[in-house]
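In structure tokens, one chain follows: the form predicted alone.
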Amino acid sequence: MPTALAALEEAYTRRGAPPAAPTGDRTLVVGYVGADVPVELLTAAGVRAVRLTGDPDSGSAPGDRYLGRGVDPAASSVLTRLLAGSFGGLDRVVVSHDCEASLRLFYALRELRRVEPGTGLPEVYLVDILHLPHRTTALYNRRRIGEFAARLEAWTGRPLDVAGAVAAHDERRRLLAAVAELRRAVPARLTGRQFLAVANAALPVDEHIALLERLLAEAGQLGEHPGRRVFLSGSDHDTPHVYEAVESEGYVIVGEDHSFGELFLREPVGAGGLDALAEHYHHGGPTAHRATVSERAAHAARAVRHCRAELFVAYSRIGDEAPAWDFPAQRAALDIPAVLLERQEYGRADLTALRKEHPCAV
């Protein structure tokens, strides 16, 4: 049997790809994209559930050609995979508008369902959760929570054990936590790209409830990796391109503030209700699209002395320019060196900044 960790590393390279299902299973297919998609509620419905990636190795001419190029490429990468059906048989796509990039691409789906249906493209949903600190906001999440709830049970024609489904997705942030103690460990004892693996594992959350409490029973098998200690910070990585890219220098990512990362792990939804989850939604984690430059950089402060990075890196890519406005003020919170790698390629890291101003020998 192969360890945890391997398990878990497998299955992050299905990302993207709905989970297999017994030959005749007619359960529903949903892909969704953005943070801010309640996937408690996936679960509570029953359906198979898959958060779609881009794919930096493939060209995005036809997502560019609807998006245009001032999108955040990752979401251009998308809508092209969806175009060219790389998905799988998706009955369904749910969008958040967590950024402009993820709204723009909801924009586009469903323009394009209705102007283009050769396309063959699916019903596509938005929700549309806000982050503006007043009760109208928290109204407003609230109702569109529950909107989203009754559109899953129209779809799937049953109730959802929404309390079931909080719950289990809790336990998986509870582990998940307990792991990313793993990576903060002095050497560490995950890599960075290796948590990224286990976070996006690509499997029912149940059976990587399993897996967790495996890689946690088996934690004393694991290696050390004394490389310098990175937090990075800004734009979004799905995909593992970048870690790797950065940990090949040397260097072991310990930390980072994104949504496929270490972010979005800190606090439970607690109890079992739409009221708690829109809650839990609404003051989600700190992301640069999101939060007030002063809340980021207090984040980045904090952050940084709990995972005991040695260096801050900011990556902000080309069409995603928000994180490079943070950097300022997130250098100036810090008591660590700084670098910012600004207008990189989606899925690249032009690491020329580093190398030169914080060398690190493999």
The other form holds:
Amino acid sequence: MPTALAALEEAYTRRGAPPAAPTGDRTLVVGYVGADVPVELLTAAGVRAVRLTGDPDSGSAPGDRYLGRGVDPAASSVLTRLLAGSFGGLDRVVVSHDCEASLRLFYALRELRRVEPGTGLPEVYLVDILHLPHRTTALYNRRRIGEFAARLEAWTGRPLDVAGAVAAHDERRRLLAAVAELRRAVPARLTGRQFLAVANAALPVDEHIALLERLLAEAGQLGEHPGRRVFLSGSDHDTPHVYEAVESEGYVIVGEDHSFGELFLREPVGAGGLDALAEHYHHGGPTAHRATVSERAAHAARAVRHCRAELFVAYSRIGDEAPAWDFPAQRAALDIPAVLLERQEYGRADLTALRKEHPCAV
Amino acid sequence: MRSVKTLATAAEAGRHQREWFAGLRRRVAAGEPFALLNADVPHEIFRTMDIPYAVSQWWASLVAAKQRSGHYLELVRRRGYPDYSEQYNSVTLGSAFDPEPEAAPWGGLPKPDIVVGDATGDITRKVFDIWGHEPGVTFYPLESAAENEVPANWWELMPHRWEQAVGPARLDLLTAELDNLVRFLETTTGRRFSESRFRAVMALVNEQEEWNRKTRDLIARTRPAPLGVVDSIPSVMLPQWHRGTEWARDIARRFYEEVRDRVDAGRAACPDERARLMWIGRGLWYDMGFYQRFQEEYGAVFVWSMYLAIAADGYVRYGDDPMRALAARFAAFGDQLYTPPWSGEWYVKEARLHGIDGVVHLVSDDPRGSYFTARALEAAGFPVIEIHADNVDARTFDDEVVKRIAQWLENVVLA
Ligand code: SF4
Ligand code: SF4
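Structure of the form predicted in complex with the partner chain (previous: the form predicted alone):
Let us now look at the entire complex, which starts with that chain.
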């Protein structure tokens, strides 16, 4: 039997593809985009959910054409892959308003279905969760969560098991937080690349939980990764490319603040109802796209201390400029060296900038 | 090339703007509160409470027209922030970092006490929030919410059936945010909010925009066009920043009358009009002469920009509940211009109304749904040429653009 880590890494290579279904299984397959889709409700509806991810190595010309310049190229890549049918047969796509790129992607999908039905895109639904820290926004989010739950029930014709789903996702969050502790150990027992794979393995929640439990049980067999400890801030990383590039230079990424990494493991939802879910997603983050500069700086200071990072790397993709706005305050809030990699291409990291700042990196 | 304005109302609006700004500086110097507002936030509340305010994008356009945007972006850069991101707002932020504010255009923008912006995109809230960290400045953010399904014919629904066009979720949210804004302003400025004055302000705004609607319709149906966008933009936009005043209502009426007189006298922007052009995108503030560059040689006149057209279709809101009507004006304001299906359907409607022969589409780096706008226009039979530049950052503009447009006029529009 392969180790749990090997199994999780293998499942990560299947990211963006729906989990294999027994023949004749007519369970709805729902692709989703963005950090603010309440995945608990997808589980509660009993659909097969797959987070849609891009691919920097295949072209993105169709997506670029529809979304234009100035949008995070990760979103263009997702759109390109949707148009190419790379995600298999999706019955629905659910998009959140977690960043401008996701919203533009939603509008493009909605309009393409209207004016170019030949594209064969699935029905698309927007979950508009917002983030100003005010009661007005909380009430709005609660209404949107309720609408989404009702829409899911209409899609499946079944009532939702919200309590069961929240409990399962909270358990997964708890286990992933424990796995994150292994990465935070000195020396790290997991690389950033490995953690990304473990957290984003394309598995149904119950199978994911089982493998995470086994990974924790096998923790004694994990290697040691003594490289220079990096905290990676900024843009989302829906693929391992940037992690691999950074870690190939002898660094180990021991923490990050984007939605495919540790940022969303902090708090359990707790109570198994729509009210708690609405509050959970309202307070999610702080992401580069929705939080203020000072929230991001305070979070960076806390997270860097927590993972004992030695170097802070802020990464801002072309078309995803929010991290570059956060950087000056983050640097001021930190007592370790900080470097900004700005206007980066999707899937690439300009490490010459990093090397210049840190000539003695191994 | 400098633009040539010929309209008395445009000149008067320009004169008024200088006087107003000088008066505003005096009021702020005398200790009155000062608010800096993003274009898409409900100024009507500040108008009602008589709190002096200026509009961030207006200031950016003034700075760009004075060829000073590079200076302010450099100040932003020196603080470590990107100078290549959301320039329309960050140019104005740069003025907060200016060591010599009095050297700025028109004596400089006073330091605001309050800034209000909506959380559109990923950057706007950050820019205003950074501003809010300057001493003595408070940032009041508003959400920017989105809707799943919307009826396409928003311009028909908005005046009376805005509830149907915008949807109750967004209206409830913004109405509550605005109620809270009033309380916040009452508390921090000591000023009172009079409901009857608010109703009067809302009525004045509707009157002003109805005059703009008549003007738009008149230009649309007159051949050759009585004026081009170099005249219509200041005549509609400067009063737009004074919405809810009698001055603004009255100059909107005089603008209409002046255009009507030109039509009656048979005067035209370009008597030898051979092509009617539509400009899609924000104004090219650093080169307004651009819009008249194709008249002499090609008889090509920019008869349409969004500024008059959105005044005509985008603002009018009737109804018994003025706060909800005000929320309806802004809860989906940007969608009218940038979000499909609303944007594309509306541009096509306007192109047909104006008898447009060709569309020049300014595509900025801002992520706006421009593909679908161009697609809708092309599908409806209107030739579209896209040019890429930022509208306040002259560094992004390339003289090749003029040559490309000239070729397109020869080979496509006039062929
Ligand atoms: S390169 Fe300079 S900043 Fe970076 S770790 Fe070495 S000494 Fe510190
Ligand atoms: S100087 Fe460079 S190689 Fe030597 S110990 Fe320090 S980081 Fe490592």
